Structure formats: structure tokens, C-alpha cells
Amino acid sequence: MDKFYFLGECMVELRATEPSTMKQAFAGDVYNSAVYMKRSFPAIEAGMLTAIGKDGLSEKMLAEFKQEGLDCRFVFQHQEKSPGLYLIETDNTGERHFTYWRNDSAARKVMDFISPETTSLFTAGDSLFFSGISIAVLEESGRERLWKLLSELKTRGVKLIFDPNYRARLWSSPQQAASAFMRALELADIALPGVEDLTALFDIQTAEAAIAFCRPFNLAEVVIKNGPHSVVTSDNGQIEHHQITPVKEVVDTTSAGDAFNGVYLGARANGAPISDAVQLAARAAGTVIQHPGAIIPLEPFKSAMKSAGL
């Protein structure tokens, strides 16, 4: 079976679990997705794509990497970075805030270490997913690597999957994220926009203005996320609504979408047809709203996917 990377960055997680005493975890939107996708689907080869550091947490959290079963031979170790940290505090429905400390995360740093020899070692056939944060965290020189990557990937026959993903914070303007983003869709093959993230940089405001946005683009598949409304698709041109059941008791909507990525994609690489990949993966996200932290779980995420039929 074909290979997934995730390219981005895992950061360091601390969640109040009382007043005066936190929980650390590591969690990041691409490897929430690639946690969640080889939790579902244990046969595809998952990794990531990423820098951290040789600092204790950065052993840590290699060492999760490994525990939830993903490929690591793209995650490199800095010399002197270490990761960024956010701190993540939910209101009573759900909703959460986030701290940020991540400014000189070895991330910032991942394309240092992309070199010919890494790229070759990409094969036709094998997908790598990124987001619009994977963009925003990197320096500007790191950006403009990033593009010639995909631009060769994309020449050697590696399927690219995008999600925006905007995070205002992470961009200098609007106007940089929207160009950042345009060119992103230019080179993707698969695209898993929110609708939320497009109303932010175009002003769209409906699933079916987001489809039509994304038409001129090269896209073979779009999911379009509407949050717990519904979910949209087009297949070559064929456009579907999927009606979404939404969760009543919502504990941290943190990562939905991530868990929805992960699951919709390893659904359609394990040959599933669209509609039953976005149950699949609505699923997912409706599972992990429900408990705190951005990875929850293993046995209450297995225990829901197998009922939904996995």
C-alpha cells in the first residue's frame, strides 16, 4: 500500500486539568490527522515530516511518534531548536483558546534538512498532506523550498493534499495566506477546505460557493467541512451533500477537523466510496469532541470507530 507523510509541526500541549495543575501532551493539526488515520487504519504507512529538537520533550515526543505506529524517518532532529508549545483553555461549550509559544520552534526549520536525497526517497503513488499552517510556521526562505518540493513531488507522481487551515495569527496579512493559499491549490490534488477558512480570506460563505471557488483549480477530490451542518464533495466534477449528524455533548471541539482528515483519507485509500468515508471520518471528529485534548484515547476512539464499522 501507498505511503501518507504529513508535513508540519507537533508541538508540546499543556491543557489545565484544575485550577493549579496541567496536563502535557503533544499534538499539532498534520499529526492529529496522521494519529487518527493510523489508529483507523493500521495497514497504511503513516509518518511525518518534521523537525524537533534533541531536548528531553523533543525525545518525548519521537517517542509518541513511534508508540502510535507512525513512520519517522522524515523527522529530524535540530541541534539547537526545540518545539513550540501552546497552552489550550475551553469554554463551557466546547470552544477553545489557544497561547502560542512557537516563534523559534525547530519546525520553523524543517526544510534545512530536505535535501535531494530525502526527496528521492518519495515514490509515484505515495500522498503528502499539508496545511495552511505547515506554510505559515516556516521562514520565508523555507516557504519558497517548500514550493519547489511539491513542485518536484508533484513531477514525480506523489499525490499532494491540502487544508488550509487558517490561523490569522501565523500570517503577516490576510493578503499573504490568501496568495499562500491560491498557490497551494495550484499544486494539490486533493483539498479539504473549511468553510470558515475560506469566508476569513475570499469572503465565501456557503459549501457550494467554496466548491465553485475551487473549481478553476486542478482538484481531482474536494471535501468541503461546513462544521456540524454537512459536508460536500465533488469527485472529478461530481458533487455530493452528506448530511452530518451533529454530537450534543461537546467537551473541546479541538482537532475535529485534523480527526476528519486522517479518517476520510485512509477511508479512500482503503477503497471506500466518498459518502462512506465522510460517516467514517464525521465519526471521528464526533468522538474526539467529546473528550478533552487534541488526542485523546486510544480505546474510546477504537471502541467508536468499530462501531461506526471499522
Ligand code: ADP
Given for the second form:
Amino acid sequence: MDKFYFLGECMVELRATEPSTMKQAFAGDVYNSAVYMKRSFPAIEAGMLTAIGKDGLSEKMLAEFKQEGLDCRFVFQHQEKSPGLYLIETDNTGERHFTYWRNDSAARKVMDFISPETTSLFTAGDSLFFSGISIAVLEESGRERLWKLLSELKTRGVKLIFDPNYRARLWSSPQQAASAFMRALELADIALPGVEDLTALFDIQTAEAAIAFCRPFNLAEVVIKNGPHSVVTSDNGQIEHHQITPVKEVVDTTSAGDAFNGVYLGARANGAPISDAVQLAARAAGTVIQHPGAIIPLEPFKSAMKSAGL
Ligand code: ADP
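We have the form predicted alone; now please give the form predicted in complex with adenosine-5'-diphosphate.
What follows is the entire complex, opening with the chain shown before.
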């Protein structure tokens, strides 16, 4: 069975529940995808490629990775650094506000831990999933090493999967992000961008324009997400539109795209055709947005997936 590794940062999440009370969880785009893939397809080996610390919260995070069934062979523990942290506050109008403390996180240093031995543990047929956030959080020197690693893995037959996930505040300029995304798309085998991620940088407004934007790259599979609107896919140039059933009671859209990615890739690895994989992924994302937080409790997720035919 294929192995999937998710490169990026998992953070400590704090959510104000009442005045002076906070609920603590762990989340981060690629981590969310790994969790939802593994929950949906337990037979697939899914793991994180990241750095955490040796502090108490890092140990708790590692325990959660293991509890979710994730492979931790590439979870490195930095001697001095600790995980990034973010706080979610909801104002009187229901609008959510995010504050981040991640500039000095262990995950920024993950490339320091990657040795030729690490690279040699990947084999043809494995997949490495990374996002625009995975690139953005790395130190400058780490980014250079990332491009080298990706090229080496590609040569070894590892499938590279990329979601741009554009977060303007993580980049020093839009141009810097745009050029990194172009480089990532040149290396990737599969891309799963959201329309919104391409709007600010490339003035792309529709899923069709996103498909056209991706055409010059050598991507075998492209999946364009667009909130409650149709998902548009390109399978070696063959375009398909997939209807999504909009969710009426949206509670929190955090990690909709991440859940979609994890379940879509899991379904494809499990042999599902693209149209079935999109429907299953949309069902997962549609379930996640009816609950608060990035990682929803196991039971409602499992039962939604069961009623979707898993
Ligand atoms: P991101 O979280 O990356 O911004 P999107 O907002 O495009 O991604 O959403 C990802 C997927 O989540 C969509 O393709 C769709 O399947 C699902 N989704 C998002 N919003 C809704 C909604 N209001 N109703 C139903 N499904 C939704």
C-alpha cells in the first residue's frame, strides 16, 4: 500500500470558550489532512514530516499523532524550540480572529533534520504532500534545502502533491509567494488548489481559469476546490465538473480544504475513480464545517463517512 507523508507544521490551537477559559487542541493544514486521510482509510500509512520540541505540549502533540494512527518516523524533536501556537477568538458578530505565535517554532527548522538517510527511506510509489504554508514557514536556508529534497524525491519516484494554501502574512511579498508556488507546481505530480488561493496572486477568479492556469505544468491530476461551488478536476487534461451539495448550517469552515485533500488522496490511493473520490472528499469537508475546530471528534466524522459508503 502507498505511504503518504505530510510535510509541514502542526500547531497548538487555543480557542476561547468562555471568558478566561480556553480549549486546547492541535492543528495545522497538512496535519489536518493526514488525520482525515487516516481516519477514512486506516490501511493507508500516513505520517507527518515535521519538527516539534521536547516540551510537555510537544510530547502531548506526539501522543496525539500516535493516537490518530500517524507514522512518526519523520517527527523530529528539536532540543530548544517548541511548537507554534495560535489563538482563535470569536467577536460579537460571530467573526473569527486568529493570532499566531509561530515565528520561532520548531517546525521552521525541520529541514535541519533531513539527512541523506532520511531521503533514502522514501521509495518509489510513496507520496509527499506539502502546501504553500509548509514552504512559507521554513527559514530561508530551509526553503533552498526543500527544493533540493523535492527534486531528489521526484527522481526516486516519489509522488509530489501540492496545495498552494496562500496565507499572505507568512510571505514577505506576494511575488515571493508566487514564485515559490510556480516552482512547486513545476515539481508536483498532483495539485489541489482552492480558487481563492490563486485569486490574490494570479488574478484567477473561477475554477475554469484555475484549470487553465495549471495546464502548462506537468501535472497528472488537478483538483480545483471552490467552497460550496463545483469541484473541477483535470485528469491528464480531461476536465470534469463535480456538483457539491452546499451545507446549510456552516459552523466553522476551518480545515474544509484540508479534510477534502486528505480524503480525496486516500480514496484515490484506495483505487476510487476521481468522481467518487471528489464526492467522498466533499462529504468529509461538508461534515467538518458543521463542527467547530480543525479536527472534529472522531464519532461524527466516522459516521458521516460510513453513511457516505466507507
Ligand atoms: P479551503 O478550506 O482550502 O479554502 P474551500 O473553501 O474551497 O477550501 O473548501 C474545500 C471543500 O470543502 C470544497 O471543495 C467543498 O467540498 C467543501 N465545502 C466548503 N464550503 C462548503 C459549503 N458551504 N458547503 C458544502 N461544502 C463546502
